[in-house]
Amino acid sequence: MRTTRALDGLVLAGLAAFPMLAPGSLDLGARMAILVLCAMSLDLLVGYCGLITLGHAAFFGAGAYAAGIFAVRASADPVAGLVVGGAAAALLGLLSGVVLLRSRRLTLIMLSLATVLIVQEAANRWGGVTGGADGLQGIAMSPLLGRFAFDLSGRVAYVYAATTLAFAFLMFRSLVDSRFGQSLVGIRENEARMHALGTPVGARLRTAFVISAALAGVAGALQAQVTEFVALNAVSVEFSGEILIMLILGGAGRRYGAFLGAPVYVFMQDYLAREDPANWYLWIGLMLLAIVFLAPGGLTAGVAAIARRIRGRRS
């Protein structure tokens, strides 16, 4: 317990010292701040309920289109749009997880692959209010709070990125810790089991289902906000599988997957797409392979296995 507060510390004070650490990569950082946020959301799916989905991008979208649209036609206010880029993921959790909760495994996969697509294709056709291919342009935000105005360097973009991102890692970590997250730890150890002990299995799933979807809904708000732009690509089965990849680098059901596996993937593509455009898909892919045979747990798993390994050699 002590072992883990301390790690949770550490990634706040991650999160608070990177400003000063890398003073000039501050877009960076609040990309990679939205990015473990969207990640996060997919492990709680993932990682502690055991669902297996290629569609997560089509609540990271419904939030980015929805956060966009409402600063484009109601406010402009950055909280506010938050608010409603959440419930609007949320929203759409609650109407697609009564289909495909219903599934499981490779139906599952299907299913959702089906629902980001239906997505995708509604802010393509809906263009008049989504901007199309041409993606949501005009949004324009107002100071956060009334009194902190979106600059040029980032940092307004940053902190309110990062600060979401500890409220959120906050709230995740003491729903996996209740008896709720490790209900949802039971279900995917052994569904049947769960049934039969009287554990209301749908409900819970369908619970955290609707939680994750409000994560993903304010990572993709935030990135409308910060980038004041939304693209087709943004509800994509593409944008579904990177995401995927980077809770898989970082460590599915390891509480800090996602802020290794992240970080890690987006240093990467950029560094690879750099210095070798054509082919650094390969490189992903390879190094993505290396991690799954090396630490099959992920980045976390493996870096916990180095720590035991010291720890026993000094003991």
Given for the second form:
Amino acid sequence: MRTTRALDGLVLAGLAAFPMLAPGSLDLGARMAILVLCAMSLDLLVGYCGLITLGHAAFFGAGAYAAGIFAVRASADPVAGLVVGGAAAALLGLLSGVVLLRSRRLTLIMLSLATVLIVQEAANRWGGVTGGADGLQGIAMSPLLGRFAFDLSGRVAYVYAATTLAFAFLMFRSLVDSRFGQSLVGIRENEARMHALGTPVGARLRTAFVISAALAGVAGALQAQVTEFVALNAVSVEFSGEILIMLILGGAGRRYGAFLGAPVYVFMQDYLAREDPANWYLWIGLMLLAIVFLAPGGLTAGVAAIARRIRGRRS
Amino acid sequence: MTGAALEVRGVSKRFGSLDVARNVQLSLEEGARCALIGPNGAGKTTLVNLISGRLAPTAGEIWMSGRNVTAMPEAARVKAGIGRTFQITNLFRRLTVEENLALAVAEQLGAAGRLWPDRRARASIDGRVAGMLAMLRLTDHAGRRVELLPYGVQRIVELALALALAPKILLLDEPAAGVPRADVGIIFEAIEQLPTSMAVLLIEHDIDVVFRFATRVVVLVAGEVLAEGSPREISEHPQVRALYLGDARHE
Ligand SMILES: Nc1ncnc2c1ncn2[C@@H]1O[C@H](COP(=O)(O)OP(=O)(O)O)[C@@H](O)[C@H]1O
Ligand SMILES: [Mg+2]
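In place of the form predicted on its own, output the structure of the form predicted in complex with the partner chain.
What follows is the whole complex; the chain from before opens it.
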């Protein structure tokens, strides 16, 4: 419990310290914060509810498009756009959840894939509004809170994304520490028995689904605002897979998985894309295999095991 | 009018061509102590599943306190007051004993849907869990993962989960099956101490236990109620003696 609190503090301190530690990489920092947020939202489903989905990009993309379109057509205020993006994804989560959550395992994976494809095709077809295959252009965000203009160094963008992530983490943390979070774990561990305890399993999962979708939508909105562009691949099966890989890499259902997985994935991607551009997916694949076999709980579990050893040796 | 705590009205269940329950009638008054006996494969577990809402009957109705609950989902029936144990232990194996119980207690207290940590709810959950652990002598195992416990202790956790729901009607499906002799006492002690207002249906093979516990015994054979009555009536029932008691005595 005390360790958890200290690590929570470390996460928040890390977000705050990043601009000092890597002042030249604020763009990268913002991108990572957005991916962490997206992977964290997926963790609610994969890690806590035990629902494997390949559809998370549908929510990310819905948030990105909603925020982008809102910026182009209604208001360029970032915070308002964030709310719009989150709300749009939550609505999609609510509607798709009713259908998807009737199934589990392979069927759920297939239905979640279908959701992404449908949303992607909708974005593609509805080109007049979304920009179709060319992407959504013409987003020009007004200054954050009316005061801080998005600058070239990416400082404002980073602070904006990191602050949003920090708030989202506080929410995520209180959710997983709550009785609700614990009942999701119960559903993950033995869904049938939860029914026999009187748990409204369907309603619990739908709630988790909507919250997860909303957070992914906020991540998408951030991306649309920070890059002032939404590409069609924000709603792709490929991106869905990448988020899942980041989460598994970091460790699902372990609170900090997204914070380790997303940055490591991005680093690897950038590094490998530079060093061995032809084969970088191969390396990512090999790394995943290594994680699955050597540290089944992902990097979080690996780090925890090392920490336990060090502590054991000391005492 | 409010009828019996539980009433099974002409319930039948078919699995393919197999009739596992045939026009079963059963009624439990508030505070009833009823035993359900019958050979293996008689359909006892299936009847528990039908009452608890895990299975839907092919025909017939289930009523609780004058209310038809036949269409009510399992979880809603739990909220309405039905609790049950499983013949084959059915727990949250990777969670600790304490966490297992907290899931049930939180649900029973209506706190399980709370989206943020709540100190007061937590205190009352922890208190109730501690009480259950002490009552069933599980305190020493509180922090251990269920899958690491001996099966006998897991059976006690199984009972604890059902009791934690504070049901009005409790269905116990062979609660002592697989429990070492030394620990059986803990289970039946707990069962004897259940609140007198709780209606209990106990499935149990040990006839001595059955006759000590029950004021009424129902004998199920091949999905049908063969006999029903006081322990004395049942022990004198010729067909039951031939079919069941004779066998059981030889075991
Ligand atoms: N889900 C099921 N599908 C098919 N047959 C079943 C199913 N559940 C139980 N049965 C059959 O129903 C009969 C009664 O089983 P059960 O209710 O477990 O009996 P008991 O608890 O009295 O031993 C058995 O013949 C069993 O094989
Ligand atoms: Mg049985």
